[in-house]
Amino acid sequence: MKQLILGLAATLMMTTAHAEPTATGDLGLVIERAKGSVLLVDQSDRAALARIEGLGDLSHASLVYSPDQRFAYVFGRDGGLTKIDIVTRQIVNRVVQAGNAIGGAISDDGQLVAVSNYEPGGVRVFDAETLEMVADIPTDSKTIGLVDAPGRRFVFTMWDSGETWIADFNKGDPEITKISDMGKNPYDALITANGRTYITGLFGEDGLTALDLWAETPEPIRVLPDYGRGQEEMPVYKMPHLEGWALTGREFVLPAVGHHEVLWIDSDTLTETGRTKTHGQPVFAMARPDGRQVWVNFAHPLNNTIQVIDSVSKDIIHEFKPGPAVLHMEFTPRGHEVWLSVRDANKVMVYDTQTFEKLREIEADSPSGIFFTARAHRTGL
């Protein structure tokens, strides 16, 4: 028996000695929205490694990662939830769970994946291993702003009713807390990295609404309630994505809906501290990981431009035009580079964030969202 065990151990060592190990920490996925595919990329090599196809309608897609960074869960516009193994570079499971979905989240323990739906509305929650549904939470409304919160919780908001719900899965079946009077037509939301503050943007009225999730009974907190009043309303060409809001030190940087500016808000008091005029209507205002810079892209028809704002002076320090339809930005985990999806040029472009030099172009088919695996370890992403 001892010789058999030694022989098996030797065989295993020989087998693994010749296997090429795969590390996931340097990888990421780029959504190719036109063809229902994703592109697996390597940050250090600045290269595409593989294309994975068959993900359905990715016209408004996002994804999250498992805690070990191996699996990506892709949320498609067609209600599809697709689980991808980025080590084997293939789809391992896929379910179409609704008619029209608008993103999702993964629980802090990595065991539950939740999907936010427009049609039929509500939130559906799945086992991350099997993609079997474990909870169906109807809301009688389009749901938006779905995020994970510490303690095996999900937070989401209703477009129609203006409510925010907290679904706590800590004891198995969800315990639902409902918070009303969040405002008219909330359109997106974010949660801070510490899991404390949840903020919704409002489309139907001026201002924003926040919740302190550390409070025993969270109550709506109105933020910038008079913003926009008395000013001429501008057409909104594309709604800002609030998960792209920046936190730089003690200040949030928020894209202003329908205005050519970003807003600066104290993260403790939630009061305005400044405004920066911009090239166009901001879509994403994203902070470099150290918080010193904020990179901003814009809605159509001014979406060929990027502006970089210094977070100390609040001044624009650099502007350039990567190409037509810059849809998304993603920083490397320590922020030395930024990757841009330039949809109508069919390229992902990589820039140095200190010198602003272009380092590489990667061919991609109508690229949109870029998601590096470092997101696996960040709340709300």
Contents of the next structure:
There are 2 protein chains.
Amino acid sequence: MKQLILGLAATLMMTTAHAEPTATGDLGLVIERAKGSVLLVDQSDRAALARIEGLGDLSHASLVYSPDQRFAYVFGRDGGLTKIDIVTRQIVNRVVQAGNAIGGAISDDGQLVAVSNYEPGGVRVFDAETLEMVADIPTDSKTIGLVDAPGRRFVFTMWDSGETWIADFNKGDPEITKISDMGKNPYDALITANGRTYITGLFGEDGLTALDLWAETPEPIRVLPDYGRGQEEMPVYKMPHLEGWALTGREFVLPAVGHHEVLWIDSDTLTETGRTKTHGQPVFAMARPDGRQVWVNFAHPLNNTIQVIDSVSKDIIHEFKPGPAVLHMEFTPRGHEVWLSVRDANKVMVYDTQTFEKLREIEADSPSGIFFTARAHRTGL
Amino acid sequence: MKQLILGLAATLMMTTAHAEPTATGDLGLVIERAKGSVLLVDQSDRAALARIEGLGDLSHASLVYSPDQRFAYVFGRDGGLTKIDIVTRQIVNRVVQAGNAIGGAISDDGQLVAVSNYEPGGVRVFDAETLEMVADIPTDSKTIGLVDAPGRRFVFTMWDSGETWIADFNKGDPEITKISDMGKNPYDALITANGRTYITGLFGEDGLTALDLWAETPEPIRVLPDYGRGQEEMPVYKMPHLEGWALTGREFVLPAVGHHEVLWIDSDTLTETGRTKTHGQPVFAMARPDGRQVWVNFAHPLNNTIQVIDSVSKDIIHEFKPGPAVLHMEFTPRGHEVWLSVRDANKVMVYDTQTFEKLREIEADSPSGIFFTARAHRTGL
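Next, give the form predicted in complex with another copy of the chain, keeping in mind that what was shown is the form predicted on its own.
Following is the full complex, with the preceding chain placed first.
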């Protein structure tokens, strides 16, 4: 395997301004959580191109891309919002917009970047060009589950009050629609890829709550009433990531809470259609873009393992141990390869999804989230 | 409206080598069918950037993009295969690979470009880097409906023999699987966005034929037995474009053959669920990426009109006349705008899909197909 290991030092290019003609369709950024840096990577070459430093606290960081796939907006845990130019490989702007932030989103026209904050609670919206604040939406609550929706809208949910708000920027100043009774202590949410259905996970009670954003007046719809912690006491950090939900044809795959299994859910009726036993407590269950496979990683201490499930038979067809602390997976846009962050091996690993062969190891410092630029063209990522 | 018209002469940049830092995520190419040229456009700026000439006969032309969204492979009617670098804005290679060609595809790993030929009938496969031929697959038939499928596969169908072939390049040399009895004179085909279902339209009889590419041994499945020309005699050029099929949540929208309506089809069972009367014979019925709207254009002489259908109510919610000969529509990847080719106005027009307001007119010479680079990351486009 030695020959597959690319020495980062040897392959890193200068992080000073870079002005070669560059196409950005197959690039990506990997969060290096301990260092406060991101690694610019190239899918086609399976290589690291540059490290960009100085992004603050990147524990639990995420990012979105501009529609031209030139700029990344990185949301740090410390409230930092950093704009990176991946063509010149430099930070072009950075603001610390709150004390404690938890993710962001970009409007469908690419002009507005929104950040969801714990402290002070609420959402702040910035001009994507200048990072000047264009709207401040205080919510008197920790605010979670922020996503973009078609039509220059953002949707987000309040941990304390159990409300979901829709902020519509179509006419300039936001029009806010408030939906109450989403459930007790929503802790995360997702929007389906078509931007129609918004679903919140609940920490304070079992079940999930869905909203049909195509309805004239969206109303909370309780689904999967048995889904959740049940009688078990578990810390929040073990709740599965909802954004990892996988859509395979007509079904979603949903990591169970606290149990060693994934649940199959009819995407239309949001009712359970089956379960598959897994190696441990699933964290992410990610569908390959064609939906034929679902890749699952697991919570500590079983987080050195990946299982692959066939979405037709619902059987596990492959299991392997990439290394200690597999935190995240990202498929190439058409699904022929998958990149894994193996944090405690300080490596990103690239696998062929047909043969399961390891194609490359790339050195990275405590890698966590992997974000390919194709996300620029998807809703809710 | 004058102020919206961008003079092409004023905005065109030199077509000589261009080496500014460029991001390619929001670019696109418009086929200029009469001139044998393509127009490089920028979605965010709603502008033409450059014209690239010398591509031969571009009547009925199409193109695909490399995974990095840097190179376009243009398939001309005359058998020409032209590789364009949209960063330097130049033709980098061109081969005339057959006498009469009808479209192409690129493998999921971006390494193979395949072209479907009438004369001589068959498929030829080229190295995407060099355009050297790596496989010649004669079929003794006009070959249509060529698409890429996950796993380095191409699928295509024979007009004369009614066979569909799957060419699997996963191990280097292609392994060919032949499926017979697809129906009489298949004239076009599509693959669903997840790469699972391949559907052929038939000229020689009514009905459509589907293949489940996830099956161990795919078998022809006859669906929609009443779909087709019926007793009417119509020339081939009025058969609707199958690749225009729109997926809206759980349903496809299918242009009727010869009738002034579109059909709604359950995507799972491939049975009809409803019809919507339209202004004329539909040519393309394209879903906005979120699936909420379907935009329809029409055959001559009603081809100056667009109708927009709401996919929930199935009612027509908007109708307008962009100008003479609206040939093609392309949505921005997240659907907030749509670009229309209005051939006989020599313009591409850009509309807001929420307000239906016209945002820009861009001069173009007899524009037909519009292809945005986001297609690089989709299967079967």
